[in-house]
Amino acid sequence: MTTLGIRGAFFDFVDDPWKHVGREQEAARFHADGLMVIEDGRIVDFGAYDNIAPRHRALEVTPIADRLILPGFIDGHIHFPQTRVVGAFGEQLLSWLQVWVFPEELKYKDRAYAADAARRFFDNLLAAGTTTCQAFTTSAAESAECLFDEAARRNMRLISGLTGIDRYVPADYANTPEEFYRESKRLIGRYHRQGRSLYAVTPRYALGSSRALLEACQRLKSEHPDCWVNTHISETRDEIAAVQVEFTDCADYLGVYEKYGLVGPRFTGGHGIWLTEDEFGRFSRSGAAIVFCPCSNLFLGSGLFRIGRATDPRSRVRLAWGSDVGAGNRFSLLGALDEGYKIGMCNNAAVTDAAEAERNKISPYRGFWSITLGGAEALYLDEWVGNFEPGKEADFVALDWTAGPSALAWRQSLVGDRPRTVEQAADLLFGLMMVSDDRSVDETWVMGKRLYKKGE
């Protein structure tokens, strides 16, 4: 048994700050001098140093000084095979896929190419403080195998699966419904719930899916009900219009997935920018989740997601956040928080409901909850990750509030040499969220092992 202690300033969440309007700090937990005790990768004790240390007198303690230690970030929507097309210029969604994405993703039939990309992919995640992700692959089984194998080598928590698409795609990219079912079935047997890997039945999006492919997804989900389902929904108006032409027997985009029995707990639809009021309500009642991808929504000009509507307590939707690399132009979820804050503020130019306008505002509490415990709850991972409760896996990130742009130095001057209250810590986090970048990620730990250290 391997036991170690981490001492430092810890910030995590015990509740949803959107439920605590005007007193969001009640959802957070801060220990200016805390101690986390880890055995074999899991947290066994956590709290103020003076309270915890006497119970573990022989403990070897690793100090992480002058940092804010948060749970590892959770990226709910990212495309592993698009790492090399980040920042590709000048297209909106449907044309961007044809011009840039599909030609690149075809290369992932080459196992060596996919394996090298998987190493780079996880290197980038760790440097961004991300320890858990839900990722798309390609239509080639080699891409899924390389991604799962690399995640297992680093012992990182991953949700992924073979991506299914058989329409509006180059002929040599498409997988047939029969091939998709057969290969998905094999991959589920090999990877699902092995170590920290979880499998998602993955129709890329409704427009790219024939009815036969969606029937294959339905069959897989019915045979493996504890698998996840990961897809896209209502990203652009053009896409929605095309879906309505193709699926005339479905009232709306969500109705396509409902028809094939895919919507419910552990279903996530990326984007959801143009969902109707009725679709929001059905998301809420079903327990399904939306993943907000602010960077890609702005980069591709897809639209502004209605944060305030999704967080309406009358029909609250589970909400994770995603980088959506490569339409998202950075791996950093700190960057996603920056862009998400601005989307919320832009939304308020058109919102007349004062309560919705208030919910559009991304405070540091709402933001960092969304990429830690909130993301875990949305993806049904909170039994394993999301905060520092004993029993959970010891994934965490140490943020350096003095690194990055010089504007952060002014932020630090507000709290002195280190934060002493939850409000001071939140103020530093807001500065990191709005001004910072990957330079502020100093260390990233996975299951109690440091896998990333800036500069090493």
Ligand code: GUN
Contents of the next structure:
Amino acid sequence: MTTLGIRGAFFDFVDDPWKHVGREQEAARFHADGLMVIEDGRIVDFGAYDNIAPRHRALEVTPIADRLILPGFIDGHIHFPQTRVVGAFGEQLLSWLQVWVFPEELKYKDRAYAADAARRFFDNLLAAGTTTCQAFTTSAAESAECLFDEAARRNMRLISGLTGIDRYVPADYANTPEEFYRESKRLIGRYHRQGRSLYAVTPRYALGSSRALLEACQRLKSEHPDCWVNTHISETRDEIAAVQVEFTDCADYLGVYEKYGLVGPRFTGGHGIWLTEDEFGRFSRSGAAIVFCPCSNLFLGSGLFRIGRATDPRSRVRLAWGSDVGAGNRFSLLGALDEGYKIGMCNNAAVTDAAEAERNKISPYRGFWSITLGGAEALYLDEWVGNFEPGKEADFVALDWTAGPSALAWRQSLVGDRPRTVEQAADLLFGLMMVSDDRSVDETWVMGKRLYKKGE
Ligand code: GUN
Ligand code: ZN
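Right, and the form predicted in complex with ligand GUN of this protein, after the form predicted alone?
Entire complex below, previous chain first.
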């Protein structure tokens, strides 16, 4: 058994800050001098140093000084095979897929290419402070195998699955529904709940799915009800119009996934920018989650997600945040918080309901909860990750508030040499999300092991 202690300034969450309007700090927890005790990768004790240390006399303690230690970030929606097409010029969703994405993803039939990309993918995530993700692969089983294998090598928590598509796609890229069913089934047997891996049945999106492919998904989900389901929904208006033409028997976009029995707990739909009021209500009641991907939504010009609607307490929707790399132009979830904040403010140029306008404001509490505990809850991962509760896996990131762009300096000056209160820590975090990026990520730890150190 390996036991170690980490001493430093810890910031995590115990509740949803949107439930604590005007007193959001009640949802957070800050120990200016804290101690986390880790045994075999799991947190066994956590709290103020003076309270915890006497219980662990012979503990070997690693100090992480002058950093804010947060739970590792959770990226609810990312495309592993788009690592090499980040920042592709000039197209919106449907043409971007054809011009840039399918030709690149086609290369993932080559196992060596896919394995190399998987290493780069996790290197990028760790450098951004992200320790858990839900990731799309390609239509080739090799891509899913390389991703799961690389995650296992690093002992990282991953939700993923073979990504099925058989319509509106080049013929050499498409799956057949039979092959998709057979290969998904094999991959579930090999990876689901092995180590930290979890399997998601993954129809890419309704527009790219024949009825036979959706029936294959339905069969997989009914045979493996504890698997996740991951897909896209209502990202652009022309996509929705095309879905309505294809699925005239479904009232709306969510209705397609409902018809095939996919919507419920552990279902996630990326984007949801153009969902109707009725769809938001059904998301809320079913326990399914939306993933908000601000960088992507702005990069492709898809639209402004209604954060204030999704967080309406009268029918709250589970909400994770994602980078959506490569439509998202950066891996950093600090970058997602930056752009998400701006989307909230843009929404408020038109929103007239004062309560919704208030909910559109991404405070540091709302932002960092969303990429830690909130993301974990939305994706049904909170029994393992999301905060520093004993029993959970010791995934965390050490943020350096003294690094990053020089524009951060004025925020540091508000706090002095180090944050002493939860409000001061939150103030620094707001500076990090709005002004900084990966430069502030100093160390990333997975299951009690340091896997990334800036500059090494
Ligand atoms: N919809 C279907 N496939 C994709 C994809 O790769 N990226 C995004 N952003 N939307 C999609
Ligand atoms: Zn996506």
